[in-house]
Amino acid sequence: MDQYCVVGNPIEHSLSPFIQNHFAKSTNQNLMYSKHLVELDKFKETIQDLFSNGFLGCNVTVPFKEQAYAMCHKLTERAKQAQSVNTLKYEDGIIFGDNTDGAGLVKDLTVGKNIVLKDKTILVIGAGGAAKGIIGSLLMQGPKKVIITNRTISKAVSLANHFQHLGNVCYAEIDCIAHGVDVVINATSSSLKGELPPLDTSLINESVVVYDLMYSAKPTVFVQFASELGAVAYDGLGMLIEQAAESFNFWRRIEPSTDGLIETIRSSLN
């Protein structure tokens, strides 16, 4: 069997093995997908050992995506934009790197949720690695504008400058944004701590779509907050599944169906 895996720290609760083995079964691919806990100071060594022992690829989770980017011989354009890698492929001694996060988010929004991003104003909260992985893909959808906001505004400025060649992207202080936004994406990890970003409640109403990149068995605090204000709100489970499908296609050149997986996984989380 061809061997693939996900690496990270922590890794115990990763859903990737369930998802990728489901894809393998549904597409009749003879592969096995596992998970590996990596010591914080041994990422490069671990990846080299996996590939030396016959693994053909792996997914990379926090906190190793930038280290994965640094060790690739060849990168996809979207990995170059994100300057981080969540998918590695090993062929003939060459390590290929991709970042499927942005494509996964866009696929879940536009296909899974039937949300039109073209000519819309999109607010991205956060300017860390998660935001960097999605902004390029969002800009490729032709939005009217992407606004980046962050507690440390200098990081938002830097990120806007990094992506300005792809479309209309700018930055703003979070307390200066009060209206005119169509889509709000929480790219911070605040929901993992049960916290909300300092967002003006006037931004959220029934005409706004809200998306939290985090997910959990119950609605995240951000999803619950937005729903109570009348917005249509989603968590990031669909993105997780769609980015996994992008990874599978990167490895096997087969696009697996994701139909019904959100419901299956959601029920297992509960």
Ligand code: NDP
Contents of the next structure:
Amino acid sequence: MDQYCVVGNPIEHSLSPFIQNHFAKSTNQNLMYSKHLVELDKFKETIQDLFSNGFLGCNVTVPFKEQAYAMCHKLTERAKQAQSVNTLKYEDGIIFGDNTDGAGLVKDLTVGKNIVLKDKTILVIGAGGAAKGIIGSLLMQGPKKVIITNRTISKAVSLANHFQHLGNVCYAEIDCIAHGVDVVINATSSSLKGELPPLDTSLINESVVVYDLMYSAKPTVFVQFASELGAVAYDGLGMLIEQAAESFNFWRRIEPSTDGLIETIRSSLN
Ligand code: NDP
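Got the form predicted alone; could you also share the form predicted together with the ligand?
Shown next: the complete complex, the earlier chain at its head.
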């Protein structure tokens, strides 16, 4: 049976084995997908061991995406843009790397939620690994503008410079953004701590779509905050599922159906 896995630290609560084994079953692929806790200083040798023991690919999660990027022989264009890799594939002694986070987010927004990004003004809050993974894919949708803001503004400046060649992207201090935004994406980890980025409440209203990359059984603090201000607000569970489907396709060249998975997984979260 072909072997795949997710690697990270921590890894215990990863939903990837459930999602990938579901895809395997629904597409009649004879594969087994497991999870592996990797010691913080042993990423490269663990991956080499897995591949020499017959594994054909893996998903990579926190905090190893940059190390995964560094060890690839061949990268997809979107992995090069993100400078990080969440999907590794091993074929004929070559390590291929992809980053499916941005495509996963865009698929969930545009197909899952029917949201048009073309000609829209998109605000991305956060400039960490997740922001880096999504901005290229957002720009490929032809928005009017992507504005990046971050608590540490120098990181937003670097990201805006990094993605300049892909479209209209700029940075702004969070307290200088007061109106005219169509889509707000929270790519910070603030919701993990139950905190909110200091966003002007006048930015969010019933005509704004809000998306928090974090997900949980109950609405995240950011989703709750935006819903109370009248916005349509979503969490990142759909993105998680769609980025997994993109990884599956990268390995098996089959697009699995994601229909109904959000509801199935949401009901199993606690
Ligand atoms: P990083 O640690 O790389 O970056 C964290 C970011 O959050 C930084 O921009 C940081 O700002 C900002 N931040 C942290 N705390 C606060 C706060 N209290 N107020 C304002 N800003 C804050 O994390 P990632 O980018 O990897 O992950 C971000 C989120 O995205 C996580 O919640 C993660 O779970 C989620 N995610 C979801 C995915 C999905 O499939 N749904 C996929 C990948 C990530 P500063 O630079 O100033 O420190």
